[in-house]
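Encoded as structure tokens, the following chain is the form predicted on its own, with no partner shown.
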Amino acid sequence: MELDEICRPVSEDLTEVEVRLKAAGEVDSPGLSELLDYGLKGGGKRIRPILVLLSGRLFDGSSDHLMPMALAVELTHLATLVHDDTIDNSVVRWGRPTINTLWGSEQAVLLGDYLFARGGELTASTGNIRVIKLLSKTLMIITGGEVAQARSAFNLEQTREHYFNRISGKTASLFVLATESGAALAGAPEESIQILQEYGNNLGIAFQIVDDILDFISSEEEMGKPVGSDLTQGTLTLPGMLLLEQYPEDNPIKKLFQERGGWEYITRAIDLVRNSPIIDQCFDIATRYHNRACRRLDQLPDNEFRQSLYGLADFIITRRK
């Protein structure tokens, strides 16, 4: 099923999200306005605001509360991308130059800070103490994940546990923020909120595994950034871990990490992964997390929004970019 069809129950809300995102770039500061205009037009599928809206609408939540939270989650996500690109010295995102490439690291960091602050302001406007605290907690978790990734760069002594802890912090925590906040703002029962927390966490892990697979098997045109970006930064993801486990001798990732560079090693690693069972094995693991995400959804209200949550989970593990 296509994403547009999955999101049909909240299509009007998503249109309003886009309108308000555009308005968020209209500030009384020419320099900041230029950065915001560029940053907010980047792209993305709006998965996180979709999760806020579906989780809230599932319990007949009001737009007055869900809309600012959907915007807050998306702005927070965009802020993390701006900071990620700056930390990694990335030159391309969504098929176009990054903020740090065009305006430098200093302005990129400041733009990310502004987006975080704006997300906090929008969250506070809901008046819900639970989601206000949750946003702060999520930012702390994301920061911890970023520090863990930075400290593990080019380190071969990493386990799958390290990997899953890292992506839980960097990616899944924002999914949990989206699902938990949407349900909490709609006044859902606590047990239902817990089910949606579980859904968000497992779906976020599945999403990141697929992202890490695509970094090996996709193309720059599809991804909007160079293939093998993670290996370039010395980041060991699930496909790379399986490659190290299954091909311990003369492994290109070992040589890449030991020498801290070498495009020929990245090319060979990509080739080995593409021509091995590793991709199917990674998709199998992503599917397990997809199944965990969905296993208790049948305890939630049976309506079109619940069906869209199922559909979104299916979309995430079958997407190509």
Given for the second form:
2 protein chains.
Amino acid sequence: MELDEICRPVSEDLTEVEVRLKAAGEVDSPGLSELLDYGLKGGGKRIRPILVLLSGRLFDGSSDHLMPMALAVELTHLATLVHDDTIDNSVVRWGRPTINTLWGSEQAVLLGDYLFARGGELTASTGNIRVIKLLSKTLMIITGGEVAQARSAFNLEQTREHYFNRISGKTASLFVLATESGAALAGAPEESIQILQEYGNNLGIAFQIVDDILDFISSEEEMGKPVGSDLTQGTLTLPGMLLLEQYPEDNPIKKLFQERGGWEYITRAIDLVRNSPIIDQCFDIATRYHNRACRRLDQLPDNEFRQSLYGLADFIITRRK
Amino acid sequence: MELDEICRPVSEDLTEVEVRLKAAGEVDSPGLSELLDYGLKGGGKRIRPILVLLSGRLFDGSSDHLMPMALAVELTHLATLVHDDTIDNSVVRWGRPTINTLWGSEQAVLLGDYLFARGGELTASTGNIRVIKLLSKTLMIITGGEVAQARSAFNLEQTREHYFNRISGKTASLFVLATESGAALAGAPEESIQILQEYGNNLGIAFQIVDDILDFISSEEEMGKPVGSDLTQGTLTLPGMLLLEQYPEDNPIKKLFQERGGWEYITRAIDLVRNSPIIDQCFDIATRYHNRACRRLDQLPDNEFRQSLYGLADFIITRRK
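Please give the other form, namely the form predicted together with a further copy of the same chain, since only the form predicted on its own has been shown so far.
Full complex below, order starting with the chain above.
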């Protein structure tokens, strides 16, 4: 299933999301407006708004409630990207210069703060205390987790448990925010909300594993950012972990982390991973999370939105960019 | 009135605020915990929690509601300081190294994000949609305003209107959050909440004017940060504006801003301001806002908390650090 087809049941809502994202950039301050305009039209697949909309529509939730939340989740996501790029000194995202590259890290920090605030405002506008609380909790998990990640940079003593905790906090928590809030705003039964939490969490983990694989096997052209950026930042992801486990001798990641740099080690690590069974092994693990995500979906109402949740899960582990 | 005496009616609550701030630093992640521990015991006068507590107690509000909000407002304030220091590359605050100096700007950005999130979570825990919305709005005003401020750095074409808009967004908005949320959580009548909004707004402006004066006339020892930091950042504040108006010829700020630097110009500007009527003129303007702040306080219940609101206003314009 192509992403377009998956989105068809919520395509009108998604058009509205784009319109409102554009409108969110029209503020009274010329400086801020310029930053927002650039920051909001960047790209990205809008997976998180799609999750809010599908999870809510599945239970006949109304646009009035779901739309602000879909926007809030996307703005929150964009805020974390803007801060991430600033922290990592990333130069390119979505095939174009990052905010920090064009306007400096000061403006990028402030833009991120503004986007967090705007996400909070939109969430508050739902009037639903549960989702408001969930947004704050999620942000605490994400930012708390990122402190841990930054501190574990260039550290070889990381287990898979560390890795799964990290990506669960960094990525899956926002997926859970999306699915849980969509369902909660639609007034879904608690049992169903739980199924969608599970779906969001496992889908988020699968999504991040694939992201981490793509950082090894994709091209800058396809990803819109340089290959190997995780290793450049000293971030150890699943493919790198498997490489360390399976090739303990003369391992380029070991050298990279010990010497805290060296482009030739990154190239060699990428090369080794590509020409080994590691990629398949990583996709197998991602597929396991995909299956867990979908395991209880059959207990939800059987409609086109549920079909799209299955489709989205498939898309997430088969995508190549 | 000394600050201690002003705080006496809410002193037990303030002790509890300190205990809970300390507890907020005890999290499961060692890295984050270290940052929080340092960030939360920094210093500061806790003016904003005092405002929440006085405004709420005035209407017999309960600790259960006011305490999380008092903490939320302080954490939000601390978050903005951590990000400000990072953006400005400030080295010292409260007489000790800043977070960005000790842990680098990456960790500082993340700590600020975490504190914003924690502030949001505490606000959400009040269950009061009005104050939750107000928090997000306030953050949008503050961060939106800071983008504008950053863009107006080293710009000589700024009017007093710009200045008052800027400090109203940057400082007074958080004071309004404190007073309005305190009163609203205590179930105060709308008319009274309005009076406290006015109080917060005008008090915030007076507070910031005095802050801007102190940046010219105080000492590093008293302030806990270098004198002249606003000029160093290219930020034009009220004393500087008056200096430009009153000494248009051979003005050191003009040269500083045109050449974008020069410590000797800062020293000369400070010297000129100190030995001119400008400081008195600025205090007069601050006093005008002090008076506006207090103008309608007599319509509020006559009790010790109201007395402290008067006392706090006096303290804010007579303080010398």
